[in-house]
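Okay, so here's just one chain, in structure tokens, the form predicted on its own.
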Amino acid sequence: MVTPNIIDSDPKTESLRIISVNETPSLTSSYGKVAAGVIRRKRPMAVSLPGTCWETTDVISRQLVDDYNTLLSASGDVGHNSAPSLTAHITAFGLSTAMMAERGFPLPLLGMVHLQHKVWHMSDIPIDQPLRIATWAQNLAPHHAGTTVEIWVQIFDPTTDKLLWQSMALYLSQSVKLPGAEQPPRPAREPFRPPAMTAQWHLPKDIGRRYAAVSGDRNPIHLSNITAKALGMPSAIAHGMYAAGRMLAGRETPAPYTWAIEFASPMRLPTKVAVNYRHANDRQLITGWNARKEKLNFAAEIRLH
């Protein structure tokens, strides 16, 4: 049985210096900073995290929720009276990306690999109401293929300071090795044996552009073969968080619940993804793979609390 292997970590906000941002920076501006950094001569990378927590106030707009539902759909009250979980990620992602695009951040944003993502959806999130969003980086660590970092996000009710939603994204930089740190060995994994297929996703070649139109995440590796090849990729790939939204579609319940996804290999566009949904006690497990190559794309779970 394939299950996501999510790291066990807790948020650590002690001693972080708060950086207040008037509005959520656009992803376009952050990717522009990255492009400029590739062209200009770089300073040596730092070997420690900046120790800052970026904060802003924003809303999950009705327009975003409607556009998200058109592309991916939600279920019941979720997506109508409360925000789908992934729209919280989309709203906060610009702030996290701006933090990672800063020149003093120890890992280059260009080429960062998204390994896994976990969300604690603690309370229903209002639509078109102000929310306080905080993001920071923690646990810079050696990895057999480079260096990893955890990017955390928390979303609060600004009136009561109640924590509504939090997430942990684990990213890998293959271009940075931590000085003096011993690289751990590659973990042994059992060969992937596909389960019975219970569904199939058809991902057209333009799904990256369609998700980008909703999320604002116009990373060139997702938009077309031409833009992906310009960055050294053999072809365009689907957003990992599109897979997260697709596996959540129609399965979200009123809070609280958690969900997690571990990415194994990219979904190269266009493609067909074989999917298996199955229940195991208090959670639903979702596996996605390339049926033709019998290659795992992702393993995910949704757990009710």
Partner chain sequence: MTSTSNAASAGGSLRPAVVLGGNRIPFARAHGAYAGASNQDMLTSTLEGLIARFGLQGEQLGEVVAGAVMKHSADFNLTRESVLGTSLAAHTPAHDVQTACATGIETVGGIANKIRLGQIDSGIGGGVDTISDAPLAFNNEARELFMQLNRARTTQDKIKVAMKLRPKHFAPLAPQAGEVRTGLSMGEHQALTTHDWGVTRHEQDEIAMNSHKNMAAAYEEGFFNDLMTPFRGLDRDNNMRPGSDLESLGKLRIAFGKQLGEEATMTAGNSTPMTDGAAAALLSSEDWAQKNNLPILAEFVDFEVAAVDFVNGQDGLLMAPTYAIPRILDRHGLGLEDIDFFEIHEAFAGTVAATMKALADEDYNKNVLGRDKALGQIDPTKLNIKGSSLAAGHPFAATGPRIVASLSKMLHEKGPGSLGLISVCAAGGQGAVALLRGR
Contents of the next structure:
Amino acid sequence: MVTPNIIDSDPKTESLRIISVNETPSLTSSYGKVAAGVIRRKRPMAVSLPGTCWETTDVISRQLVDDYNTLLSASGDVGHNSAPSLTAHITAFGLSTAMMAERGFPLPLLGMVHLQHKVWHMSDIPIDQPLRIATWAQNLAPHHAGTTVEIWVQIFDPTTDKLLWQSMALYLSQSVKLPGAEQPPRPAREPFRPPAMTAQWHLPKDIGRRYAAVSGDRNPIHLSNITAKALGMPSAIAHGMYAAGRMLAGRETPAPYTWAIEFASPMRLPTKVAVNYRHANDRQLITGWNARKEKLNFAAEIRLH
Amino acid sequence: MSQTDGYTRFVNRPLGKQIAKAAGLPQPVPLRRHTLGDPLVTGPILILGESAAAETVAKQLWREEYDVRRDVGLKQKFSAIVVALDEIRHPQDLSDTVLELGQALRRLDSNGRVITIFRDPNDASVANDATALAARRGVEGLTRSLAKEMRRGATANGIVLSDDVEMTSASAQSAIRFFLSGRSAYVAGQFLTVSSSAGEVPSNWDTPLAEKVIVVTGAARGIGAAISELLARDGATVIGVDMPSAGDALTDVMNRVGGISVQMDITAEDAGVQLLQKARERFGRLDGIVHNAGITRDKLLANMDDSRWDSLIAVNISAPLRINEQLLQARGDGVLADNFRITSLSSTSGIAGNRGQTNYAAAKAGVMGMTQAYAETLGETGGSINAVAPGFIETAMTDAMPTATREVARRMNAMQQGGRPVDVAEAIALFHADASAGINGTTLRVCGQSMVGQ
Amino acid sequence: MTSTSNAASAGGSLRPAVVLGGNRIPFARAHGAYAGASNQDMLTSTLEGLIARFGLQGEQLGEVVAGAVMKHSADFNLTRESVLGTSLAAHTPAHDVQTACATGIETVGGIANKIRLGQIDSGIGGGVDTISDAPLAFNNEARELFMQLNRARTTQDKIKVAMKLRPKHFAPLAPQAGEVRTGLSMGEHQALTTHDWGVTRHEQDEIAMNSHKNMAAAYEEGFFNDLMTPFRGLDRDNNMRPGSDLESLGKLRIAFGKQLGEEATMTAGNSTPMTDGAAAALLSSEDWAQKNNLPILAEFVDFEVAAVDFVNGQDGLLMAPTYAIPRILDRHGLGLEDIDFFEIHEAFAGTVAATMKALADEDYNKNVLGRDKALGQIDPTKLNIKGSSLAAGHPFAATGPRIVASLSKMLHEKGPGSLGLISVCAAGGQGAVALLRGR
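Could you present the same protein in the form predicted in complex with its partner chain, rather than the form predicted on its own shown above?
Below, the chain from earlier opens the complete complex, with every other chain and molecule after it.
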């Protein structure tokens, strides 16, 4: 049984300095800023987290929900008036990325590897209603391949201050090593033994562009082979969060629930992903792998509460 | 299958007519055919002869408001001429009436009719009476020859009455109506023999088969389809039978005529039983069967193999024989009608022979034998059995013949054209009518008086 | 009016619905004999054959219900349009049904229910499908642009939208062959189930061989003479291989479940190919049959549908009938041993084998079906004795009426009181089963 190996972490918001942002920054401008930084060869020199929490007010638009449901063929999975879990992530992602693109951020945004993602979907999220979104980074930590950081997002109902949704994304930067910290050894992992295939996802070569069109995440490594190669990838790869959306499609129940996904290896496009779904008591386990190479792509779970 | 062949269409246009005349080519005309509600004829009918039969015909036609004439007159055109020769005793008695007929012939319309009425040469009463027999045979001969002198779609045919049958009998009426009307379009130089007074006149001559349930084998295509349509037109409900592989064509025909389709191989051991069962279940009665299904497997006898011979005999004669036996075993069970009528398709090949068709001719002549043999037993309860021997009939099968062969076959008859499936069907329908019960054990040729054979 | 002549829908009592017969066209392998035929062509021809067989020309039936799984949007009224093209009275109403491969059981069952309720006296349940003339669709992006074009008011707006159209927008989407929620084809799903149940290649090939041999024998004895009407030059199912034997079947390559490696067992020979065709069954009340002098073949006693949770890997995609069979048998106080003929639709030989194994499996019955004990063994000599889909082919919606008509005839020949059970699995993890009693 393949289970996601998710770090155990809690949100720590004490002593963070609030930075209010009027409008969610566009991802394109963040990536642009980063690209410009690369060209100017100005590497961020900080070795500690900035201790800030960025906040804004935004809505999960009906348009986004419609587009997302069309892309994932997930229409009607959740009630008409509550947003799919991943649209909350998409809405907040611009703010998080802007925060990470700031010069004071210790890890370079470019080349950052998304290792894990965990979401606490605590309450139904209204569509087209103002939401308070907060994001911060915590736990800069050594990793056998570099340095990891947790990026947290919390979404509140602005009138009641009720926490509706929160997420933790674990990112790895392979180009930064924390000074003084000892590199932990590479953990031993059981060799992957493919379970029975219960589904198969056909990921066409344009799926990166299509998810980018919906999410606004136009990271070049997802868009085409040419842009991916320019950034040192062998070919375009699928958005990890597309896989998350795919595994959630048809499985989102009324809140509360949590889900988590661990990305083991990138899904190079186009590809067929062999998938196993299985129930284990109060949770569903979803495993995706490359059947030909017998290589794990991701392991995920959805847990009802 | 063409409605009227191209050549016939050609010679009936002004230019074609001139060319054909100048070159001495055949000049066939489109034949008058019957559609529901048509009168027997549209113009005056001349009745020649002084016999009781002549009187009967005249009165009946007059009662139906036809324009009946008893003398040739001066300029009058005639649609039909009925020649009553039923009372002649000596060949020399023919002279007056026949020569009068000769005068009238010039005024016979296109598609006109000449119908002779005479007594049966085969009647026992004249078996040893040379002059009487010579006279009766004489009418046969003159009718056949006259038929060959007819032009422009006109025909000559004869009604043969047994000595104890009068023209008032239902079958004599049925016969004359057949010959007068477009129903007999392709029948020429032929005789309908009324051997008994059996049968009854229908309440409506337009639907002589009302309420009857009749099986038609080989109903999916060609002549079988035409028979089904005609029997339905005349009021019958048709149980159409054909091979399972012809089921789609059979479906179309049955849905057109409001019949039911039965997909089966008639050579099946219990085919007759199955058909009876179907009729019992669905209609509670069975009034007749048309043995139309047939195949050809042409080959010179020297080259004939087992399968060609045996399969043809099995379908064309063994199956009808077996089915008849099985049906007739059910007589008196309340389903098979007491006046059950059987018709079968024979062929001019069975009469005159045809090179390459020894198997076919054996079967088709066999059909005539079968027809003779069952006549008495069926006649006992008011039933009947007759056969129809078609000549060259335009069907998908003849369309597939080589052009030259087809053209020769098509013109080798007094009508100078091929017949249509409906012409065969009209003859079949005639025999299934209760009015025709007095006609039994006969074979009627529908061949445009083909030059081959009798 | 006495209460017995009152329709059940008006407070009277239920009355039996009976099967009088059926008709189908021969089934043809996709992109072959029927490549030019539409669903409407095939359904109309099938109905016409039925009408001719039973002399229904000009008749106003209670209702005709049919359906197709693969349907053009223009065919929204497929059955009604077909009826209008037949010799039936134009006053015969019709409607379409679609429940994937179970469509044909649902159409017949719906007619039967209306007859039992007294709402109609007679009706036809049918089904049709064509792979050769399947609908093609534009992709979402193209569709959205065409819709925008449609909504654009001014010429300027129209041009603006039209400028966005690219060649890629005109490339049609292929018809979806797999399950929407898993992306796996039906064959891949069955390969998993086949493997789970340890069904061997030999077992499957034997089922396939028997299907071909049984069906060929049925043709030979003329069994289909009054169940079929030829169409477009075919008078037999052209998928049928009377000479099928274990040796030739054993040589075929693996078609599904290749990821199982050595343990893969499913081939083109023990799987049903894509097929075009149509079928229909005529049902009525006993009164109507009597009035029209139509012999009754069987009573359509009951039917039952079920669904499984295949999306989460709980159940095999095609195992829904294992839920429905015990339910319908329990409802009528019957056991497997009471059934004279089993007609288990051969989507794949593995489906038939897995269904039989599951019904006989103690654990499956207890843990999955929630029963006290195993339902029991199905006697293989009572299974698909006139052949089934592996030989005939499987034009999705047509399979139900094909089986209903054949089984009714078998039950009639067996005699009054004989029982037959139909099981049809369907896409979406669904299944329909039906119970018929001979008359």
